[in-house]
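Let's start with one chain on its own, the form predicted alone, as structure tokens.
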Amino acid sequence: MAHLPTDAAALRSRFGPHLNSAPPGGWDADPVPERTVETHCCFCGQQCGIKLKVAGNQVVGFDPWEAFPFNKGKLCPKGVKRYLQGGHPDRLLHAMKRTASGFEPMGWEEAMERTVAEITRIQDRYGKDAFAMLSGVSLTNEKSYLAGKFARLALGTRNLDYNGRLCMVSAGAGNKKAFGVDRAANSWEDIPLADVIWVTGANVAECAPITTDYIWRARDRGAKLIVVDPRITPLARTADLALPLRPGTDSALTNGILHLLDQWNLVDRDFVRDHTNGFDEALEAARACTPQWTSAVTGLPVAAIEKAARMWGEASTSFLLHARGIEHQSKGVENVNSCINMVLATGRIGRPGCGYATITGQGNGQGGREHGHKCDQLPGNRDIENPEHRAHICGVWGCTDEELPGKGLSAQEIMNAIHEGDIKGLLCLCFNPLVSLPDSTFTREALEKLEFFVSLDFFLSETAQHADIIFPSALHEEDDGTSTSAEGRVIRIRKAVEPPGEARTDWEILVELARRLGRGRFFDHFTSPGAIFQELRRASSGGTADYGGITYEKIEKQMGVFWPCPTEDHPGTPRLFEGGKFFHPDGRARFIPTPWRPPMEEVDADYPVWLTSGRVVFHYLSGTQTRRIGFLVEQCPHPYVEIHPRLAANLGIREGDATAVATRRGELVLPAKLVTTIRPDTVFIPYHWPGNLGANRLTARHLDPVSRIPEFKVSACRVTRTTPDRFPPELLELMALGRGE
């Protein structure tokens, strides 16, 4: 399938608008809101409360929702400007089909008929698993649940996965290994009670800004802050101790800390004996991790490593936070478990002010991985290969075990199988893998090999530009449902406006497709998000992620309910593990040995510099939404190479110079940004842009053996000064925007 031109509007906005969005015809100078709707931000996993102002069928502004307990009215720049995307001229209003000259509108009936015919053709010829589904965790819990059921019972395929595979799965796998459950151990209200806060691989101030407030509240009462990251991030600039380690050496540091906790008798031996298993094995894996060895591997001074161990080990209360920096690696699960080993060794977890959590990146990253659109899970955080778990879900769904497919391929593995020709068709819902998967040249080649590709989205993303059929779907504010925040708090998403044009909600589209595929008996009762949630409650009941006692009314009354919540008279569970009780059958936590191993790709003579990637405060993931909000685009209009002045001087690079960054996958030419807040052996590129500006042209497809997450954060690269005529044309356009031209 060749990549054909798209319509003019999509090409014009490929890299973001020059002006803020507005409804067709424009807004009056001061639109008068008719009502406000209490809901939540559509972006990161903090899920901040917000009040949307509505006039007619348009969201025209917002008010702070000061009563919502998590953010108390505070919002980051993305939250403040989120309402602007709804009126963007690129909004998909009709079903679209690919033609020889680009995309053209098509009738809904024709779109449905052709999609069902192509799914049937491919599966009849190649088998059920030759058609795959990818979905996103910006979806509500109801849609995530439905996506899992749709793939397995409507498509009958095992090949379903989601873009949370690129985010929190290493944390989830590590948590389940250690604790028997995949959730933050505490609500964020425990952070201000901590005496020491350890933040590793998490750019909190830019990627989870409201969490910064909780850390400041702890610091106001005297808490110490340790930040571990190859870059001196905004939060690290205020830390009591910043540890800028080499990329990919995180578990060397945490093993070194465990080694010192044992050597200095800072391990809570009673807690370890009474509430855990596996300590001796974990300690043996860290036996050789002396301060001198740890220093040699991480590049950190021995004194700094020892200071960190003292601060952590001697604290009365402590909270450890991590995010993608340690998880986006081919040993992400090991990194997570090495952090948990540090937490368990002190014996403080489960007490007020003593916690552990991953900072979930995507809007419903927590709920999305609990209810079934992950290739190895069923609703309630159940294991798809566990016979008892399968029997429970079959009972709820009314299907046989033979009708329920088994474990499928992960997101990157699905793309690999498409590239190899084993998967012929794809349904993609709210996922932009052409920007967000590693080695984007490989991803583009794979998409072009599909015999049929159908996309459900509200904008024509870079991935959707390869589709044969596109169904226009609904924005966050155009549907009802629930979401689950990084804390494990289940919240209500409230519909503010109707979808425009012929756009429909994702659940309506999937239910109609299921009916036309002859599987309506499993889906016909889904007449509203509330009806889907009622079944989700039954499906999750008895699982570790138990929503059985959660209702819409209870969520609204309590402003969120923390799972597990097994019965309607149960208040929910903000703090897990109180009294040293964990979710494994014996009630004990597990130390997991994490012997040191290097990343899959290391620097060498040909590629002597480390490359890492991430985002800044004005960006959200692949940019399908935030590259269409003018204010956010203007604050950071184009990508760049962040480089230390010492490395830049060695390479003859000055501020703004055209700089080529090459890996074994490809090359980008971007302007240099000289900063002293990065290691001299490392460069950083924000990954928000597509095509010739996409950082994921450079990253590798190495996967963690357990979580199957790609190694986005650690690549070996070569950096050279080049000439401005090598800047891509689209970069020159964005640079002109940055200059106000």
Given for the second form:
Amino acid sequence: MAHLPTDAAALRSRFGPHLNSAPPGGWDADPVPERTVETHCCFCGQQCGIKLKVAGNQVVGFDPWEAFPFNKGKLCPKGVKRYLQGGHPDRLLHAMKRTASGFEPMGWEEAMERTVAEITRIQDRYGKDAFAMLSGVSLTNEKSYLAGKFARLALGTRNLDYNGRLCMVSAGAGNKKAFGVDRAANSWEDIPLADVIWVTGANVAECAPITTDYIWRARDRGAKLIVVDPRITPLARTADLALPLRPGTDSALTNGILHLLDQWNLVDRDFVRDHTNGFDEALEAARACTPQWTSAVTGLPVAAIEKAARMWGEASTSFLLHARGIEHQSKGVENVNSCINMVLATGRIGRPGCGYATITGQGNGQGGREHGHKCDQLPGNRDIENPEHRAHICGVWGCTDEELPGKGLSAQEIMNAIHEGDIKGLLCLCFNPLVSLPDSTFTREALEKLEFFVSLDFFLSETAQHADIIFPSALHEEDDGTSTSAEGRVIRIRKAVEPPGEARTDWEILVELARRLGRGRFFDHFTSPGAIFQELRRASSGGTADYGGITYEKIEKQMGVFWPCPTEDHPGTPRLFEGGKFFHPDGRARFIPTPWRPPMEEVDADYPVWLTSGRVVFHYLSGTQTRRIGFLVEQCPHPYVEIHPRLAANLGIREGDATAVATRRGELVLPAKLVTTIRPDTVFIPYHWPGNLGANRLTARHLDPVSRIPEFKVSACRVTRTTPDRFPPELLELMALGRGE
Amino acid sequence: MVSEEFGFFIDPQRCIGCRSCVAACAECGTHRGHSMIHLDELDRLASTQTGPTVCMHCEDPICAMSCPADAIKRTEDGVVHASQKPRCVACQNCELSCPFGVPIVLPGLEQMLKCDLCYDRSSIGLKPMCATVCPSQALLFAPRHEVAAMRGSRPLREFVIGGLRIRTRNAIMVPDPEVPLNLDASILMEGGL
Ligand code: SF4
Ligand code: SF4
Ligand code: SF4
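Can I get the form predicted in complex with the partner chain as well, since the one above is the form predicted alone?
Below is the whole assembly, all chains and molecules, this chain first.
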């Protein structure tokens, strides 16, 4: 049913991506801004403060917001140019339906009626759970909360999950195991106070650019920087120690370090005794990880491993940062816990200059994993299978326990179930799985099997192109609310302009759908984001992610409030675990044993090269927004394959050559980019593009057993030189754009 | 006037090549749409090192000296301004003579443009746009006396280029010890090359 309604080229010519390169009216228009609105960037998890200039219901430019404490006016190029998506020609202005020849605008009333009729038909015929919902963590906290309640009480389905599943769930799960809470342990203000900074699986310069300044401020004081990554990223370039390990061997290294810390008596035995459990078991699992063994597995020299252990072990303050490089693996949670073991062993947490954090990738990645749009979670970071937690939420929502569905499938499992034919209908909000899930050929086949697919979107994403009905929704700057940054700081998103045409905010669309599904009594009181936030506060109260004492006014006054903040007179909690107090019932942290195991797929004779993927600074995730902004596209128009010259020479590949990268899932043909800054046994492809340019055609659907995150960062591939006539046409178009043609 | 107390410090070591400076320069009130910053990948094959180039605001600006139309003015506060539109004949002498490769004569515009330290901002106490947004503060605008305490590197304001001694208002931060530009992951792996 949900095949593309017309060919991809026709869709592209009508719905883009087209490039917007100048403010409304062009550069010469120079409108006088009527006002500036202090809000935040709509992209990554750092959530930089920014002022948007507004004239005539349009965002016409920006001003740095220097008073906002996190970024003090600093912005990456995405933040600088974000305002160009406002008056963008690709914006969806009307509801649309699929026809035999493409998409046609339709009235709002008809779109609502059809959607409700289809949801009802599918659920009557196949059961409630045959209709699933996917949502995203670019949504505000209010919308995340509403999405969770909408799926459970309006759709009555247990199959709701979110795209944070492709982001930080491994960190969240690992943090909960070790600390009993899922949040960065510190505000970033502790980074400049640290004496050694360990960055692993995080291309900080490109994915969290503002964080580089925090790290440099520490280094100005003499702090040492250790960077662990198969590539020498722009931050690793100047590191005191760069450890380009073999993809998928992260916990072998961290286990090896733990082993050495113990051998060299660099463990803080008092802290371990007084504030933690499980050290001996974790050490036991690392017992065999001698420097020689670690070297053999990771491909790093023994001397480098020993140097890292000394630098880490002997410091008096330290900060450990990790991100998707270690989390996007089928052992993502183990990688995270092995890092935390290193932190706990030295007792360097919960005091100034000592800390630990995952660098949240998506805008509201932190808040998005607290308010219950995960398949296993209720608001306040509560567990959907815990009877007490369920009772609290039933109390707030005014529903019975029978009305509240149980744990459902995770994002990739929902797609698997659609492919199997077990799930027949889907509502997708702020999620572009066709680009962001692994094995995109499989995802496309799944979407084609849906009986009914409704999408809420502001641009026609690659996934939305498969929808039957599309509701035009609103951009970040067209709605109010809050979001929670990588630091755990709850901040205020302020509406700058009204949505254009017939576009409406996601929450208005969901509330109306709920009403028409006959569930208005649970949603009618949501007349504004503020009203949703009031209920979110009550729902989160007493949970670990406690927002009970946070108000919009307090956020504005304090420039953000760190949760937990249980009461209105509580200032919030920038630094967790002070005094060695953790969130487990006994107040102690847990060492988690992480015996090393290999990735799900390893290199072999047929697929002899490791493949890894990641971001570039100019694009954001699946590129729905950034592939439409002229400046950003011009800086990095298309994907490429990074290859070390030594591997390239063996394969007869030169700079720019058409290069085929094949895995067991599929093949991409891209230009080669020769760089010495990557291991010679590994290639890298940035993942922001769809279809024939999508790195996720190559990745596998292997999941971490705990977090259900797919193994994006480790695959085995075959790399060969091919001929330029095999470059896909869309690549040639983008390459011409890159040459300024 | 731009306070003498404030200096512009350029630190290529910290640069992460994000081009925020390039993006933001084009957004400021005076440059609308044109960026005055050059950002170069020095040798992408061998390193991720990138280098931003902005006008150094020379004490005796060669661009101005070589301008036949006397279109380039330096104000008392040490800021060398873009060419004055009515005077500029777009001869490109400034482009050719500047030892740092800064001025741009844009085709179609017939005027030399260059960084003027965001005079609209810096003359009222704000930082230049690029220095405000630069995520890693590779472009830093700060009180001169604070910089030594703030940074491990040394500000350089005097250069000898082609036998010519040039003093500048802006400074380049020189790392100590120097950071290698040529990086090869294989050297850092077990077994090396
Ligand atoms: S994308 Fe991230 S780093 Fe860039 S401006 Fe937005 S929030 Fe800041
Ligand atoms: S750096 Fe070049 S453009 Fe700037 S003042 Fe000196 S000579 Fe003129
Ligand atoms: S903004 Fe700063 S870090 Fe980014 S390219 Fe410019 S100088 Fe380099």
